[in-house]
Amino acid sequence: MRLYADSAKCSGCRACMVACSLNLFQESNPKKASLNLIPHFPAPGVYEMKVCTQCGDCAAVCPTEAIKLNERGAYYVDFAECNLCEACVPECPEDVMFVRAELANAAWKCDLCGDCVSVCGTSALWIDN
């Protein structure tokens, strides 16, 4: 399972990232989303979504083995073991790999919990094999 996304249906309205951060961070703050919103100027309304593809490319390079696999067979970040290394975030190939120490004392990423989909108003999100 894979979190999809269909940039030509994203309004930008951030509403996914807002609650990826809840989920994460329990703060309503879209700078500490696991997704990413890239605004297409001077086209105004024109975003490009970047999500996890859970390849796992970022767990395989992780030196404390920091990055598992939950329930939902995502990768996650155990924040309690990242080191912030950043060994992670060059790997991920779609850029959605986050170290910002300023923000956060790990690294984080989507754990595929949905929050994101289930605030989609234009169904620009999904999850699926």
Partner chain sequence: MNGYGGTILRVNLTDGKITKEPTPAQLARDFIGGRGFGIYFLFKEVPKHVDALGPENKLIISTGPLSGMLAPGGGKCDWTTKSPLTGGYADASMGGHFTAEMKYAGLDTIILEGISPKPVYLFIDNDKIQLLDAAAFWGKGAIDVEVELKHKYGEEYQVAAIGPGGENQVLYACINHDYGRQAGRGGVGAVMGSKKVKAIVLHGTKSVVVADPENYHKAGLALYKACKDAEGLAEWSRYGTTVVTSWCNEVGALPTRNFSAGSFEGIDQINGQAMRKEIVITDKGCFGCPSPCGKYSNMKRYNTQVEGPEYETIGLMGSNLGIADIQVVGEANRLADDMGIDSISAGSCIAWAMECYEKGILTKADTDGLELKFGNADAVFTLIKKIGHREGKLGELLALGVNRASQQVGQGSEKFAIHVKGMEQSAYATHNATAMLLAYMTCDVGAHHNRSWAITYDLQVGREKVVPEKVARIIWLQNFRPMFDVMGSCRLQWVELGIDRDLYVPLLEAITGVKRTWQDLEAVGNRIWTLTRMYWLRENDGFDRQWDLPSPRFYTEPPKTGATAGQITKFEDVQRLLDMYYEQRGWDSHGLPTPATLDTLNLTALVA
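Same protein, different form: I have the form predicted alone, so give me the form predicted together with the partner chain.
Below you will find a single chain and nothing else.
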């Protein structure tokens, strides 16, 4: 299972990002979301969504083996074991592996909680095989 996004349906509202941070960190803070939104305005006027495909490349390079599989079959970061080395960041083909030391003392990524799908009013996000 993984998260899918249809950028053409995205209206750029970032509700997904608030919901994500809330589930991941129990904090409201869209800058701590594990999916990304890149607006391209004023031209051509489209949103581009970036979501985790659960490819596992991040887990493969993690020297502390902090990136593990959860019960949903998704890779997640065990915050206690992450040493902020950033080895995972350049491996991510979608740019949704995050390390921002000023915001959190561990790397973070999508753990497939599904809350982003719940709040998306335009059905731009869904979970499937």
